[in-house]
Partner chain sequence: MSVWDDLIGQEPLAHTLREAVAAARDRLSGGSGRGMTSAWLVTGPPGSGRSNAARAFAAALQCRDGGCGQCHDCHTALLGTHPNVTLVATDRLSIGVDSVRELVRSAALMPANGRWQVVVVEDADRLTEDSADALLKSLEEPSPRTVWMLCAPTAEDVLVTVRSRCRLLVLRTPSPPAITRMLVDRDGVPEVVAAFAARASQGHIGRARRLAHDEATRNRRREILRIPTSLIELGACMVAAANLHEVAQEEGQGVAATLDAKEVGDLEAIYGASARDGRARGYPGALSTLKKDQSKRRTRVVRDTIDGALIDLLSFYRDVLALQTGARTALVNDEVRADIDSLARRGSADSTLRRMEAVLKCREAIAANAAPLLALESMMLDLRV
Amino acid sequence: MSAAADMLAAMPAPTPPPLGTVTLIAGPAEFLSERAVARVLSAVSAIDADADVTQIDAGALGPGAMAELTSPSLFATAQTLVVRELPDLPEGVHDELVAYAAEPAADVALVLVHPGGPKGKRLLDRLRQTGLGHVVTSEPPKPWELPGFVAAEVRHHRGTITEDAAEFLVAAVGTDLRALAAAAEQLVNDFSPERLTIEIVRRYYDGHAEVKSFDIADAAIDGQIAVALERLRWALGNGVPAVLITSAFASGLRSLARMQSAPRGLRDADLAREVGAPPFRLKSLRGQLRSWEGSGLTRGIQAVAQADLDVKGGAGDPDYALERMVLTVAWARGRR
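Any chance of seeing just this one chain in the form predicted alone?
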């Protein structure tokens, strides 16, 4: 896990007093940015429960707005000003913001939120040169870092989780940080003080749409046609969206293709990064790959792409398109 993501997942509210400082939060991970904002608000509230809070988009600020928004309040001794969408700040306000950042008011906590990207980079550079009090980079964890994010979330809620359970939770819930954080909190609340194992997580998420979709894909990739079709009919009968099923097939076959082309001799951790799959999946992928050739993988991937097009409106019968995909993928196994 990246240092920034680990910090945002596991650390309590900032310990340095945020009043009289400027916090810059920059990066595309909206959930991590919002969490960083919330922790500054919490820290200010701990100092002054009656502190004023103003949240505004940078595009709405005009000349003189910074002086007005950070001036002493008649009703509160402390203030928090959160300015979002920093790249939209009008050019005419840049100098004013940079001047304020160099000499912030003692009773104000200013939080600047930049969503990442090249827009507004010059302003960011100027702000950093003022010696900001806090700079937080909200970069999303890489796919192979997500189990570490889950583990940090569980620790934050005073729980413990095994490595394979964290990896399985990522496979079940997906890569959305907000959903993963919520799932980790829920599991701790339901099972604490018990250590979260893969058996617990698998049982908790039994019937989860994404898990069932991957079960169908694994059966087809393993050549178990009857099992795959039975699982597919269960999924369709229980309202699992067709796009989740095609997505699971695409993910499984892409992982096999990456595994096939990966350099030899890599450690499991490095191989997992190369393949883009959690480490606990490597054993299964190795077993599956023994029965697949390059041309078969190509046919399977093409079948999944066609099914995905069909279920999104290219065919009149999505159920038939999915059955045909299952059969084509299973038959492509072991064929040259």
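Can I have the other form now, the form predicted together with the partner chain, not the form predicted alone?
What follows is just the one chain, with no partners and no other molecules.
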């Protein structure tokens, strides 16, 4: 496991005491940023359970707001102020914030969250120059660091996982950190103190590796209705855009239709050009074509065209439009 993944892992390096410091969390990985915020909050409440917590978007801060928000409260001695969307901070408040960061109040924990990107970079640089108490960078892990992230998550929940099991989990769940963390926690809760092996992970997540839209189209074109519908559900659940699915269907049926009317006896390379598909697809296209007729292809293509309109706002429920498309295409297939 790389050092970078270690940094991302659930248990951070020991943080300085939060009160009287400014914590800057910058980076595009929202999940990690939120986790870092939660860590500060829990650290503060460990010191003072009655501490006030104020969460605010930077855009809402006007001149003088910093002084107001960080001044001692009537009801609590300690307080935490979380300022999100730092780039939205009005230009006029920059100086105030930097001045505060240089001399933070003793009983206030200030957390600044920056969502990454070039916007507000100057403010970040100025803040860094004040010698902040604590800086967290929440970079999303590189794809090859994800198994390490999973392993660290599992360790955090006091479990263990084998290397291949972690890799399998990443392949099955995808790259979403929140989903990965939830999956790791779930597995540990269910199986601890057992070591998580690939068999256990497979029992939970088999067959649900990230679904490609072309797999859905292929299943429907092969007439495997149940498989196609299941894959469609998974794809929609994983946030695959509907237009990718309709365009996969369109190009699958388009190739078949062009293949069907291509002149006989073409060489493979010419045929591939005629059909508009890569040469390695020809074999599977020939197989699919055996159970398709012209009238079925016509119905199929028109169903896809309708679904394409439906998912672009023509119908109330895009999911239903896609399901209907899958069914129509699968039913349009007819053996000779």
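Just so we're clear, the structure is a prediction, and the values are computed from it rather than from any experiment. Numbering follows the first chain given and starts at 1. Rigid core: the largest C-alpha set superposing within 1.5 Å between the two forms.
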Using the rigid core as the reference frame, would you say Thr54 shifts its C-alpha by 2 Å or more between these two forms? no
Once you line up the core, how about Arg254: does its CA shift reach 2 Å between these two forms? yes
